[in-house]
Each structure stands twice: as structure tokens, then as C-alpha cells.
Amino acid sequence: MRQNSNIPKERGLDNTLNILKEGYLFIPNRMNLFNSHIFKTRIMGQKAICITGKEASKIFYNPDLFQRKGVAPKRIQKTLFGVNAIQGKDGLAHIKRKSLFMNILSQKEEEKIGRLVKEELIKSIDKWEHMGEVVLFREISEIICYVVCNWVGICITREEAKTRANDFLRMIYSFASVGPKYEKGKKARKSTERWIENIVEDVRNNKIKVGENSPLYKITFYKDTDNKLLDSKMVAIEVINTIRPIVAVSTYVVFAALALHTNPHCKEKLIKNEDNYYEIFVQEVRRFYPFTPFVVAKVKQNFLWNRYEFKKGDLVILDVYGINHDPQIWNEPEKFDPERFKNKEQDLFDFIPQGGGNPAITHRCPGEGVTIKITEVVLDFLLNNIDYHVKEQDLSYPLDKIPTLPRSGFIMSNIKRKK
């Protein structure tokens, strides 16, 4: 039996700074260096085993082998996830809480959100026509924030959506930062939690009426495994965990606009939409462009994998970006090619931009459907509702920044409504 001592090991007392320097390529760089699908390192003072590949994804998303409780660092909980939220649940507690989110994000609700986003985009044309330039990332994040907050059951105006969208984006874009940017992310998390916590208390005290089918109502009156309501702070955290990931779809939208701009041969295929081309185009956007770099879990019980021994308590990091660019899975992975999804059979472990496995029982994001729907809606809008010019700008996206985005945010000018 090969033991963990035979796993390739990275030098150095701690390699946290290398993650900050290399970002999405931290794990792939070392997999190439060691010519291995596994290696050991130290991250934030802890021993960690990094793994990649489809088979690695299969074991990582086995809930009998891995757990999430106590894994997410506090700095991430204080910006991105919220303290003690669903991302840190396991077993029955996780499955029950996850069923709440799966119910909230049904296909019917995904379609509804898509329609509302399209309506707001159409309304925005008059304003955009009179703006010299439109930064798509900024505009679409405000639109999505406005739509999703109101869909959840929290009534805000378009003007207020600007502030709220900025706070959600600070949570998303600060968790891997240090210094003032990270502090702004923490501040945004705290103020947003207080805002929603006050709303939750007003709902429970009948000062605010919300529909019983609204996500806000369902989360506010959800009962956990102990058959008790969540406290108002935890409700606020889980409401944020409904809104924030959908606001984060703004990132995919901008990458989709970039893909459309840099792959003009795809435009005619999108317009015709034969063989469901919109969907395969969006799937390739989700595969090709960087979103989640990696995910982390702890070994729940001792087990062997490929003759390597994993011990209870070991920290394990799965290389999401690397799997979505793995040449053993994808032909010419560095080429943008929607056709690769044309006849691809669904696989829960080789295409994991938002996590792997069955979303009902694993930590795969339940919002993949709404991600695809919103991105398709914006693509349709860019193709069929407006004409616009993309001036020379810096559309590069740094892979050493987590999460990343085209530097310019995708600037459009000379916007005109199509006749």
C-alpha cells in the first residue's frame, strides 16, 4: 500500500501566498510540475492534499467520505458565505436545508427570474442610448440585484439596487483579498445582514406582509432539523445566500458578452438557435472562463483512493478550474468551442463550474439553472434587442485574481434599440 508520504509534496513551510500570487493556476501549475493528479502542500498553516480529475471529483462529492463542517475559514464566512451557513452543513442538516433552496429555485422560478431580467433590460435601453458608455458588469449587476431582491420578497427601488449590488459584489470579490478590500467585504456583509435581519423581524411581527410562496417567507418560517425556526440572523444569512449567488451571475454574463465579441462566428448560430445553441454556448462559457477556482472539504473517515491513504481530518482541495480545463476530459480545452456540448451526455463529475454531484444531496450549487437562464436572456438581448459598439479596451482577465473578471467590465458604446 502506498502511504501519504509517497504523495508529491510542495516545498515550503506555508504556500498561502502562492495561492494569492497564482490564483486559478496554483493547483494546475503543481499538477504539471509533479506530473501527478495529487500533491501535498500547506495552506493557512494546515496540511492539505490537492486533487484533480474526474475520479477525484467523484470521491470528493461522496458525502460518506467528506464533510464541510468546520472547513471554511472564518475570513470566508465573514465575507462570502456567512457564519454557520448552509455551506458548512453535513448529513441530514445539510440535506434538509438544501431542500429549502432546491424548492425556492425551481424551474418555474428560474423562468420567472429570466423574464424579469429581460423586462428590466428592455426598460434600460432608453437610458443606455443616452449614456456615452455602458459598463455591462455594473449595469447588469444592478439589474439582477433589483430583480432578485424583489423576487425574494424584499422591495427595493432601482436606485437602492445600486448600493445593494455594490455590497453583494464586495462580499463576492473580497474573500480572497487582504487589507482594505477585505475589510470592505466584511463591512458589506455586516450591513447587509443587519438590513435583512430587521426585515425578517418585521415579517415575523406582521409589520411587513410577504406572500407565502416568496423565498423570504419560506426561509423566515423554515424549521430546521430540531423543528425550530432559525434565528433572525441566520435567516438573514440564508436570504443573502439566495440573493448573492444570483448577483454573482453578473460575472458569467460579462464573460458571455466577451465570448460573443471574440467569437463572432457564433452569432449566426445563436440567432438561429438550432440544436439549442444558446444553452451549449452558455455551458461553454461556464467551462471555459474562470469562476470557482477550487473547493475544500475534510476527510470524514479513513479511506483508500488509487492506493493513497486519506485519513480522517485531512484537508482536501479539489481543483475545479483544472478539471474544467483537463485535456483528459476535454479535447483542446483552451479553445472556446460550444459544439463540444452538442452531444455531450450529462456527467455530474467532469463539468463542475459550480460544484459536482447531485445538487439535492451534495454541495453543488442549486442555482445552475438560473445561471444558465439569466445568461441566455442577456445574450438574446445583446443579439436581438440592441446594436452596440465595443471600443478598444482591456478585456483581459487576470488568473491571479480570485474571483476574476475582464478588467474593463466590458464597455459598450453607441447603443441603439434595434428596429
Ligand code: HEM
The other form holds:
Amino acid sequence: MRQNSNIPKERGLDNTLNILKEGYLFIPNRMNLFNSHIFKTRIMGQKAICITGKEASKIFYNPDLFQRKGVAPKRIQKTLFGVNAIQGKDGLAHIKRKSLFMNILSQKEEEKIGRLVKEELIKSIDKWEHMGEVVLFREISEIICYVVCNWVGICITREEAKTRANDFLRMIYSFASVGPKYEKGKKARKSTERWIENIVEDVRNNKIKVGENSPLYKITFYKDTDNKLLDSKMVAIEVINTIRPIVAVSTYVVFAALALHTNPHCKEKLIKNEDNYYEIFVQEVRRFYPFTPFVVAKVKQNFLWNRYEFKKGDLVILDVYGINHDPQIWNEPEKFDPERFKNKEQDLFDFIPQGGGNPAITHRCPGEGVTIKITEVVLDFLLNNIDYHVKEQDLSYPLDKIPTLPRSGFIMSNIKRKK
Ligand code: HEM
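Please give the corresponding structure for the form predicted together with the named molecule, as opposed to the form predicted on its own shown earlier.
Every chain and every other molecule in the complex is listed next, the one we just looked at coming first.
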């Protein structure tokens, strides 16, 4: 058979609108239809190759085969990532910048953030007891924002954390939108960049003192591959690349609360914490619930995979959501079952809710540890520190909306401190 002739191809001049319509299921729907691990389509006016499965993940995270420069559309850079930030770097420039993030997000710092979030949660109980109803998504995003800004080295009050959290959430929840919602995301990024840029300049001019171990200090005085400091705007962008995704953990926290609510049989196991149950429960939350739909890269050099010749410059989309629900990897993938992680060997390519490969070398997320830590801490709090009621509410999360979230944000009422 001739190369490339056996690859399913989606009809239509451009299928960008179908992504918006089908969201997380855009790639899985077509993989099922074509019974394939690969198909060709057209997205944003160009040819794109969608791939899925563990083997696809292995090639996608081979830095010799793929690059990120020039991949993220400007509309995503102007809301979610920031222009010219780490996500679009390759080779040495990427590895050097990545080492900065790996250093900032050490295990010790993950533990520290977890402790600080727990302390703030405990302090919130009195207020929550008097609130009647608490929307978990809102409250936890403000708590995380307060904790993380101060941990980074930017002092803010609990009151200010409310508006700042809102801006970080706008950057996260607007990038795939159009119209006013997208414009709000862009505005939120602009004003947050300006705010942090001014702080960075004050740190450089010695008007503000920050600890040498703080992420703000480390990023402000980090030297790039040219041995020069980053300009203050780029520092602000990478500081936002540290704070914003930690605020985004609020989404997994809400999914974890939902998982606890819909799987009450897990409560006893969590309380006993046998077999590291907190950890396996959170891993299952990251597998089962949708967050990252897919990741995108460009072919760096021609290569052959699955009888298909990938050509330099081709756009390739890896199906993260589909791989989390791939029946060839997961037994009964549509069942929420933390125990599946009990004896699972670590694999860098088959469980990739936050990207794959070795995070020091590939674009895999450096924040998995802190994501797991914060989610575990909040679960522990919900189980052991308070009693609460979950009234009838719309807990559905639309799969055609990227990123998604339970519609109600998880409303808790009648909150009481556990004696
Ligand atoms: C909230 C849950 C999170 C999800 C779903 C998530 C997901 C991801 C994904 C899919 C990638 C890109 C992988 C790729 O391009 O191949 C990524 C990269 C990244 N994430 Fe996360 N992440 C989360 C939390 C965090 C946290 C807590 C941090 C902490 C600072 C973080 C910082 C980053 C950074 C800096 C990158 C860029 C890495 C690079 O380009 O090398 N993320 N994340």
C-alpha cells in the first residue's frame, strides 16, 4: 500500500467550527468513526493530523520529531500562555527555561503550598458557617490565589485576591471563546501583566525586597541562554505562568468534590487512606474528568509512523482526553475507579492529563505534584474538617465547552465545623 493513502481524512474545507461544537469529543468521535489512531483534517485553514493512543503519545513527546515554536495561535498567547513564553520554546532555550520552573516547583515547595492552602481553609470555616451557601469553585480559587501570590513573593490581601483570582480564571476560561468573553480574557491578561511588571521593576530597583528563595526573585534574576536577564514583561509572563495554573487547580478540586459526592463508597477508604487512597483517588480524578482536551505541535523533521509520512511543518494534535479514556489503556474507562491506579506502573506516555514524557526535557507540565497536593489537601478538609450538605443543583459539565466545569461550581450549604 502506498504511504499516506490509508489515512482517514475528514471531509470539509475547515473543521475548526466542529472543534467548538464537539469540544473534548471532537477527536475521539472521529477515531471511533474511522476505527483508527490517526486521521487528517483541516483546522484554522491548515492541514492537521490528529493522533491518539500510547504509541502516538510516545512520538509526540520526542523532541527530535516535534517543535512548539510558532504553534500556539496568537489568540491563545494573548489570554492563556502569554506571548513568547515557555510553551513555545524548543531545544536548549526550552530546557533552560524549564529548569527554572522545575526548581521553583520542588517537592518542598509543593508541600509548603499544600500546608498554606490547608491553613487558609481552616481559617475560612467560621465565615463559611455563616454564609448559608458556598460555591466551592469561587472560594477555593480565591484561597489558592491568595496563598500562591504571597508564596510567589507578591503580597496581596484576601480582599485583593478576589479580583485577582477572577482575572486568572478569565485567562483560563476565555481562550477558546469568541466575542466579549474572549475580550475579557485578553483584558485580564493585560492588566495582570502590567501589575506584575511594575512589581518586577520595583524589585530590580530595590524598591521592594523579596526573599532570594521566592519564585518572584528567581524569575526576576533568572538569566536566559544569552546570559541576560529577561525583560520585565517576560518576567511578568512567566510569573503568571506560575500563578495562573495553580489557581486553575480549582477546577480539579471541584471535580474531586463531585467525585466524592457521586462515589460515597470511597469516603471510608479515603478516611482510612489504605493503599495511598488519597493519591489514587486524585489520579483517577485527573484521568476521568475533562480538563486539557488536546495538545498541539509541529513536525520538526520528516518521519514515518503507522505507515504515514509526517512532513516537516505539519500540524499534529494529540488527543489527551481520548487517551485518558482509551479502552486499550484503561479497563472500563467510563467508570470512576481509583483502584485502577493501585498497582499501575508509572508510565510517561499512557497517563497524560498534564502532558507526557520527562517534564525536565519535554513540555510536560511541571505542576503535577502541586496539582495533586492541593487536590488531596482539599479532599482531606472536606472529609475531616467540615460537614456540609449538597443540595439539588446542576452538577453536569458540558463536554462541548473547553475548558469545562460543573455548571453550579459545586454549591455546599449548612456547613459546620467537625468537632
Ligand atoms: C490545573 C491543572 C493543570 C493542568 C490540567 C495542566 C496541564 C498542562 C498541559 C497539558 C501542559 C502542556 C503539555 C504539552 O504542551 O505537551 C502544561 C504545561 C505547563 N504547565 Fe500545567 N497543568 C496544570 C497545572 C499546572 C500547575 C499547578 C503549574 C504550576 C506552575 C503548571 C505549569 C505549567 C507550565 C509552566 C507549563 C509549560 C511547560 C513547558 O512548556 O515545558 N501547570 N500543563
